[in-house]
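Taking the form predicted on its own, here's one chain by itself in structure tokens.
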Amino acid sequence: MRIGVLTGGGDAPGLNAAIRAITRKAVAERIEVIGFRNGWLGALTGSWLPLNIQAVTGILPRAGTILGSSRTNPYTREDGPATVKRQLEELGVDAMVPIGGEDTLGVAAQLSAEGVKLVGVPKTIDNDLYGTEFSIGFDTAVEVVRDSLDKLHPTAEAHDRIMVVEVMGRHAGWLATVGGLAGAAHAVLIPEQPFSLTDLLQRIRRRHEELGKMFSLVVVSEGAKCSDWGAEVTGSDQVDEFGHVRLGGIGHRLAVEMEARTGFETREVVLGHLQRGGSPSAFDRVLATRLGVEAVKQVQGENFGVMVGLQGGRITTTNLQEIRGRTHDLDMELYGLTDLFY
């Protein structure tokens, strides 16, 4: 038998350690592996390399991929996924374990329908992948604004400022949330509920006027909507082969407003990129590696068109299909809690 793995999308904490795992499992089993490189981009084109025990050797803690990534959907190549099965075909490859978020998977769905066997590994610091209550990434990106807030705290509140933290999340605010709520973060804006500029601003002069606190840390993300705008702000009006928008840019229109409406001096940080790098915390490292062994052990089975996930503490499979055109909605009580501490 051989399987063929790919990460497509953004890069996350801990697609390595999938890799990793999905090879030292299949070795064992005597499976052979192939990679392609840059997600479906790779298996279109048939650009692949071997993955052995020697290949995987010392990545557990590496971020990025040795694979590489891309935001390719063959669904919008001339002959795509026709391509993508001729190519598999070809290479002798049995089964591939594609390693995504919504988009990879998406694209994973639609192929198992047309009769590819498939196992999907859910991957996304967003959080927002129906079918398991952590996708891979998702604590390490967390961890990566708490740090940043822990170390913005000390100079807000030495230079009286009030610092507007932009972070990733596209429509999910899991990110922004459970990291605001680790770093203290003294309001959060997310995605899942419009906010009112006015309400912010009144809030943010009570807890300096009133209570005294003369700074604040306001974390907002990307996808954030402010009822006085109307639409979401994006950097950019082109999109990618899944029809997504360039998110970006909230950060620094809220913190212009916000200086121009109160009078107190306000900076923006965008932490971008940084949630998506650094070596994946020892929660992702051993998530990643239950989840590719699992995603062996389900095509070994026979089990394909399922993608293998994490709820209640035990490795579930869902059904591809349904995950298409779902999410794993943010737990708006724990939303909740931010209101706490304005």
Given for the second form:
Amino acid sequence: MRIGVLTGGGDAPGLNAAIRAITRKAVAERIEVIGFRNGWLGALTGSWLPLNIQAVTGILPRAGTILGSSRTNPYTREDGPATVKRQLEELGVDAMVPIGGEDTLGVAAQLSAEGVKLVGVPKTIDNDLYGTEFSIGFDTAVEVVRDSLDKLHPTAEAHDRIMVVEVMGRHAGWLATVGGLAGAAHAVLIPEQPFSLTDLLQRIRRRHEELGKMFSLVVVSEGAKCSDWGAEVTGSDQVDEFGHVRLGGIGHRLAVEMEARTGFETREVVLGHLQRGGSPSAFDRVLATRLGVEAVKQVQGENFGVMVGLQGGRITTTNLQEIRGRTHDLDMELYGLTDLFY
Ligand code: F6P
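Starting from the form predicted on its own above, please write out the structure of the form predicted in complex with ligand F6P.
Next comes the full complex, this chain leading.
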């Protein structure tokens, strides 16, 4: 048997841990593994490399992905799906294990419905994939947000400033909520709940005047919306092959408005792709290992068209058709805890 692995979409710490686990489990089961380069692009062009013990030794602690990634969508390419199927047939790939987020696994769901044998593995720092409580990369990204807030507290306090910290997450507020709670943010603004600028300013003023704390840390998700401004703030009007616009800029706009309307000195910090870097946390290394091994076991059991996940502490499988168009919604009770610390 020959398995094809790929990593697609935004990279995340833990991808190499998953590649390593898939390879080691496959080798132990005498299954051959190849890695397609740069997500679905490699499956389209037939660009691959052999994955064996030598190829994966030592990669557990490394962020990024030894296979490379891309946001290639075969369904926007002429004859894309047919080309992928032909490549798999010509290369003798019996089953695919795509590792990715909503876009990569959305392609997987479509190909699966068209007969391609595959088992998906969830990866995204946004943690918004339905069918798993944790996606590979989320925990490590939370640590980047927490560490950044720990570093920003002293300088904000030293200068009696408001620090606005823009975090990733696209249209999900998981990273802002969990990172903000862990980093003791005084306000957390998320896409799921548009915020009122007037309300935010009142609460920050109250913190400064009543508590006598003349500094604040405001975490704002890149996809958050201000009810006074309407649409989300974008970094450019270009869209990728899945129709996603590039978000970014709300941190700066909010900092300018807050300083103008409160008179408090305000600065912004955009964490950006720092949240996609760094050696994977222990949690992500173990999660990726468990999910990678389980994906090979599902292939062996010929249980195709599913995504492995972690739910209630147990490794589960969810039908990819059930996942399409659904998200792992933010726990708004958890988000409510951030209100305590305004
Ligand atoms: O989906 C993961 C993610 O990091 C989002 O949080 C972010 O908006 C997007 O990818 C950035 O994409 P790119 O790395 O292609 O700019």
